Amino acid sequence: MSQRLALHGGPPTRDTATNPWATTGNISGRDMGHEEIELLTEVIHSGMLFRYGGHMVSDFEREYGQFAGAKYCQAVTSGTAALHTAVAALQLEVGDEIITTNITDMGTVIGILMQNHIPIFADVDRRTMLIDPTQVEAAITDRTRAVIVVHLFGQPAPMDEIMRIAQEHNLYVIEDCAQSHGAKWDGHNVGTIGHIGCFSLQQSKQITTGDGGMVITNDDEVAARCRSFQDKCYDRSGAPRNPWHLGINYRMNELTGAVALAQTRKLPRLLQRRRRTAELLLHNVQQIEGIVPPYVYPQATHSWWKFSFQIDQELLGCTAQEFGQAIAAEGLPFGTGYAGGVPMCTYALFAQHHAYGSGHFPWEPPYGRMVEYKAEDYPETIWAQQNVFFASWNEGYTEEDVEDITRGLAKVAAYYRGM
C-alpha cells in the first residue's frame, strides 16, 4: 500500500525548512576556505590588483590549461565574455550565420549578435536536451560559418557527429563548456575537441569566482586573436599600440584570478564528490518503476552540473505537471523548464529581430537574411522543456541526501502506479 502523499496531507519526505538542500548559492554547496583566503591575502598585501603586474591570473591560466589539456588558456570576466571572445576570434563577416541550440542561456547567443552575426537554432534530443546533430546539418546554409555546441548539465554533446558535420561543411566549432568543467567525450576533454572551448566561473558552476570565464584553444592564431580582443588590442610585448581590429576589455583581475587558482586546484576532488553522489542517485532511480533515468551517452564522462530525469507518463498514469507538483510537496528539489522554459527563439529579441534599436540589423538584407523563428519548428525542445525534471547538483550533496531523493521519488511513483 502506497504512502499518503504530502500533496494530500501526508508527511513530506523532507522538511526543507529544517533540513534544506545544499546549494551553490551559499557555503553549503561550495568548497571555499583557507586556500582562497591565503591567495587573496597575498594579492592584497602586494597592492597589485591588475593582472599585468601580478601572477595569479597567469598562474590560473597555466594550471587550468594543463587541467583541460589545452595549449592556450585565456582568462576573461565571464562565460559570456568567453563566448563573445571566441566568436570574435573567428573574424567572420557581418550577416554570417552560427548554429546553436534552442535550449541554453543567453550567454551562448549574445556574442553572436554582438559580432553582427545571425543565430540559427537547432532542435534537441529529448533524452538529453543536447543539440541534435541531424538538426544542425539540416540548418546549414551558404552563410553558415560555425556551430556553437552546448554541453548541457555537465554532459558533452555527441561530438563525433558534430565534428564530422563541421569538417564536411568547413565550419568552425565552438564548445560552450560553461556547465561542464572536467567532462569528457570518448576520453577527450571538452573544449579541446572543437576549435575553441569556453568555460564559466559563475556562482553556480563546478568551480566559481562569482563571475569569470576562460577561453581555451590549441590554435596559435586563434589564441593570439582571443588575447588581443579581450585586452582592447594592447600589445603587451612593449611594441607601439596599433589596433588591427575592434577589441573590448574583458580582462580578469588578480583578486578573481586568486580565487580561480585555488578553485582549479580543488577541481578534481570536487568532481569526484559530485560524481559519487550523482552516480549513486542514477543507480537508485534505475530501480524505480516509472522513473526514466538521465540518458548518458556511452562515450560521455559526465560532470553533473544538474541531475535530470523523466517519467513514464503512460505507466504512471499522470502528467509531468502532476508528478512535479507531488514531488515538490515532498520537498524534492526538482522542477521543469530550464532557462525560462520556452524555446530561446521565442524571445522577443529574436522573434522581432530587435538586437539594435528599432531596426532589424543584422538580419535585414543586404547584411543577412530575415530568419523567421517559430516555436513549432522545435517540437523536441518544447517537449523537453515541459517534461524533463532537473535539479542543480553540487559537492555539498551527501549519500543521505540521495536517499531522501530516492525515497521521495519512489513514494510518488508508487502512488501513481497504484491508482
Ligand SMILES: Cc1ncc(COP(=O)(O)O)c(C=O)c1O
Given for the second form:
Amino acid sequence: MSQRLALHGGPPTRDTATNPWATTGNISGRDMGHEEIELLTEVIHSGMLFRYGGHMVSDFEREYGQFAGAKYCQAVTSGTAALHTAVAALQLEVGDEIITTNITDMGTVIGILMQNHIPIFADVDRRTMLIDPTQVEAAITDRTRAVIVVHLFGQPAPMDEIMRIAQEHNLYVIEDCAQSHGAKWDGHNVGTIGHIGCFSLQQSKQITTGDGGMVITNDDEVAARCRSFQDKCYDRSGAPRNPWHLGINYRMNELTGAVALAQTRKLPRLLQRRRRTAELLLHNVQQIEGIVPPYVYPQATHSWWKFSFQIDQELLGCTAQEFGQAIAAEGLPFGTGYAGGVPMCTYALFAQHHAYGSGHFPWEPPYGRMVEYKAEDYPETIWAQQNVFFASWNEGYTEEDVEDITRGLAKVAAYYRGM
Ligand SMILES: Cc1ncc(COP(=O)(O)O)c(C=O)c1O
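With the form predicted alone done, generate the form predicted in complex with the ligand in the same format.
Whole complex next, starting from this chain.
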C-alpha cells in the first residue's frame, strides 16, 4: 500500500521548516569565508579598487582562463555584460540576425538587441530543454551571422551538430556558459568549442561574486575587441586616447576580482561536490518507475546547475501539474517553468518589437525585418516548460538530502501508480 501523501494530510517527506534545503540565497549553500576575506582585505589595505591599478582582476582572469582552457579571459560586470561584449566583438551590421534558444535568461538576448541585431529563436529538444540543432538550421536566413547556444542547467548543448551547421553556413558561435562552469562536451571545456564563451558570476551560479562575468576566447583579434569594448575602447598601452569604435564600461573592480579569484580556486572542489550528489540522485531516480531521469548526452560532462526530470504521465495516470503539487507538499524543491515558463519570444519586448522608444528599431526595414514571434512555432519549448521538473542543485546537498528527494519522489510515484 502506498503512503498517504502530504497533499492529502499525511506527514511530508521533509519538514522544510525544521530542515531547510541549502540555498545559494544565503551561506547555507555558498562556500564563502576566509579565503575571500583575506583577498578583500588586501585590496582594501592597498587603497586601489580600480582594476588597472591592482592585480586581483588580472590574477582572476589568468586563473579562470587556465581553468577553462582558454588563451584569453576578460572579466566584466555580469553574464549579460559578457554576452553583450561577445556580440559586440563580432562587429556585425545593424539588422543582422543571431539565432538563439527560447528557454534562457534575458541576458542571452539583451546584447543582441543592444548591438541592433535581430534575435531569432529556435525550438528546443524536450528531453534536455537545450537548443535543437535541426531547428537552428531551419532558422538560418541570408542575414544570419551567429548562433548563441545556451548550456542550460549545466549541460552542454550538442556542440558537434552546432559546429557542423555553423561551419557549413559560415556562422560565429557564442557559447552562453552562464549556468555551466566546468561543463565539457566530448572532453572539451564549454566556452572553448565555439568562437567565444560567456560566463556569469551572479549569486545563483556555481561560483559567485554577487554579480560578475567573463568572456573567454582563443582568438587574438576577438580577445582584443572584447578587452577594448568593455573599457570604453580606451587604449591602456600608453598610446594617446582615441576610441576606434563605440565601447562601454563593463570593467570589473578589484573587490569583485578578489572574490572571483578566491571562488575560482574553489571551483574544482565545488563541482566535485555537486557531481557526487547529482549523480547519486540520477542513479536513484533510474530505479523509480514513472520517473523519467534527466537525459544526459553521452558526450556531456554535466556541471549540474539544476537537476531536472520528467514523469511518465501515462504510466502514473497524472499530469505534471498534479505530480508537482504532490512533491511540493512533500517538501521537495522541484517545480516547472523556467524564466516565466513561456517561450521567451512571447515576452512583450519581442511580441511588440519594442526595444527602443515607441518605434520598432532594429526590426523595421530597412534595417532588419519584422520577425513574427509566435508561441505556436515552439511546441517543444511549450511542452518542456510545462512538463520538465527542475530544482537548483547545490554543492551543500548531502547524501541525506538525496535520500529525502528519492523517498519523496518514490512515495508520490507509488501513490499515482497504485491509483
Ligand atoms: C543562461 C544565462 N544567460 C545569461 C545570464 C545573465 O547573467 P547575469 O545575470 O550575470 O547578467 C544568465 C544568468 O542569470 C543565464 O542563466
